[in-house]
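There is one chain below, alone, in structure tokens, taken in the form predicted alone.
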Amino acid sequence: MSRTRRAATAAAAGLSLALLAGCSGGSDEGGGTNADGSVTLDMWVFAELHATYYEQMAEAWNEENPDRTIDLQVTVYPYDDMHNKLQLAVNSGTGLPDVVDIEVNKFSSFVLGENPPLADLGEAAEPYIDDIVQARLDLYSRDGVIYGYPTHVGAFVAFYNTTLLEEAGVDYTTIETWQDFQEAGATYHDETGSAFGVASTGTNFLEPLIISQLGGNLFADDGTVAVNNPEAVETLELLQGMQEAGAISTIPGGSPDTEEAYGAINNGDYAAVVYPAWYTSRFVDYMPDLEGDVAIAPAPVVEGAEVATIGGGGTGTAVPAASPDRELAADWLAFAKLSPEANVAVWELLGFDPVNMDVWQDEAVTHAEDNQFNQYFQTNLFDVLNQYQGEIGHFEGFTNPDWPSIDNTFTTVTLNEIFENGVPAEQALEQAQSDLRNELGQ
């Protein structure tokens, strides 16, 4: 473990990995080699096990290139406070890291201008760049330019509980619509009474997804915000008339991705979960009453659909155009985020569908017997994403600078109110609509 983590550890004890808030003081210089030959690279994160997945590629990368090794130091920073840190050292132009994560809903604020503060990462991309979903690198790259490398591929898809749809008398393999899966979530809670899929008001993922699927946007071609257009308003209304039908309902937290939906979903109060792939590792840790009950699956599509699935999701890491070392790190970076060693750890270590399709054909890695992801769920991811090959889409929203306006907006007043008290779809996205044009002065 490095010096920097292990002080941001140590001030982390007693946090949950969910918060993963580790703060040291890091060295904000870096740079410089080594009497050892190497040259430190000082990296900044807000995810613990992203700290020792790095950790691991670094050691990876100076077996592999003995003439150019790193003495990789990474900080483990709360999420707010790291990229408030970042913000600050980008506007002083003084104690930048040499590479950082950047979580998707703030890239957008450090790639503004016709100069952005992130090096152009196109170059040392090369090498795999054919085999990498394009996807998630558009979803950090502006006029062609690459500022950062995507983490996980984080492909919608649906987890459905196979012992309670069995003794409702439904079967997930059937449900290849939404249409399909309102009418399977409608028979599921008229025989059980119980929740089926789950309405979110504390994130804004499903929302993005079936407007993707319609091929819409949240933002006018001016770039300005339009959460009333009409796939929107289709949208809303769809999953709300799911919620009347009894096929999705509110969930204790505001999503899947909490404390107290784990514990639900895990007691079996909900039997279908539409989300990022990377949700399989929530699955394995914290619901492990369920293991050999799940079975992965196709997210549902509308009817026509212009894409089968988007990324939902994710963690850009950038090389600071400022780092003295950026062309180092830039080549080390590709290689821990694109390579396909790098992307069977990221499945590996981390349970995330990696970036690099050449992964999704090594069926020694994908399919193997004791890997514990494979063991926790009855089908497996793979064989769900190679469905999905060339049908990867990308909701352009995600790269507005205003997205985090918006997804604020949906997430603390907009789903609460349609999903919590009612209020028809199109009115609560006409309010929202105002309510944003006057907080961005459009």
Partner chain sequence: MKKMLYSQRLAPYFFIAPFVITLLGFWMLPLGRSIIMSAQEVLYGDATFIGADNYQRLVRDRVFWKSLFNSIRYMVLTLMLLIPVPMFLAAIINTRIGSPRIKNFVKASLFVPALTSVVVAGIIFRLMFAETGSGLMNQVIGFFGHGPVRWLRQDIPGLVALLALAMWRYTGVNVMYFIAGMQAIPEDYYEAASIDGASKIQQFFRITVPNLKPTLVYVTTISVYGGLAMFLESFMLYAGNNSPNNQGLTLVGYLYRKGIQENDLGFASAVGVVLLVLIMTINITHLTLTGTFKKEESR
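Starting from the form predicted alone above, please write out the structure of the form predicted in complex with its partner chain.
Below you will find a single chain and nothing else.
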């Protein structure tokens, strides 16, 4: 073999080795401590703001626990990418982070079967558990085991653009029931010709709220899907009636939580949004023109409602069971999400309604004048939330393993059929029921 050829062979061999090495990945599977005694925890999140928040909580933890310091490495991925990456990681069992944010509608996929890939977080939660809204822990628990910690309550409230309402002669403080909402909306629509509330086709949020107020569910008692039950039909007929009366209209982008919708609301095209409390952050971040115009009020209810409001949306933060540092990760996570100081930060930094109810009563925190959320809104979020006196309901359906399928069918087909194509609510729900039964093999 000539020298050039030998060199070429060596180069080729080296290249193939390098390629193979590239496949194995370089993550530290063993855990272990760093030179400064801290333990590296990898964390995946899907919202930029959450990363800032967790980094702040890691610093606070390190100050309080100098003997158990952590080196938190947060990676922000886009929403779908992160969940899909996590799905592949738990299925293959490699490349998992130590801590991960999982959105509530995706959570059920990760706690399926006999051996969910997430660690039991019950023990780490013990010191704080009494002050936490139980319904929110239930959301991320299965068979009594806590697999994730909540970020916020997400209680439904109503946001009204008072400047627009005053021009049309509508007083939002008189709106208590959905009937009132419909009448106010119809009046507003007749006066101004523009839309009042939002008929969302891309998120399935108002539906669980009203179904819960009626005391219903989207599942039968045995856990099988029942989306065409009387309460569900009543709810969608109520919403469809409101749409016909002009009180709610579809919105660009399909739901209030999209870029196109922020523009439309900021523009004054919509005057009322009934959405979970975390929508405060969307106003402050994406609708600067409405500063000082928006009032927060309790969400409308049905006559004789079973519950006044429920938590909607959410992010459960979990620790994969395969993480070598799962105990430390769980302890830090409990501190970062359930402790009083963490909950103050949740409000101050993210503008969410924290899960620790003690914070709701702390006027120094909730009514702080330099708080950007208090400066933006006419009314204080906690004045509204405290009217519920801790009675935040829980929509049972959220914890059903088949919830993601219902959510998907509703947001792609059913709600479009009802609000865009005018299909009668009952007929659309019958169709959804038969599609879902087939899809789930029930």
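Numbering follows the first chain given and starts at 1. Each form is matched to the other, and the largest set of C-alpha atoms that superpose within 1.5 Å is called the rigid core. As the structure is a prediction and not an experimental result, all values here were calculated from the model.
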Residue 370 C-alpha shift between these two forms of 2 Å or more, rigid core reference: no
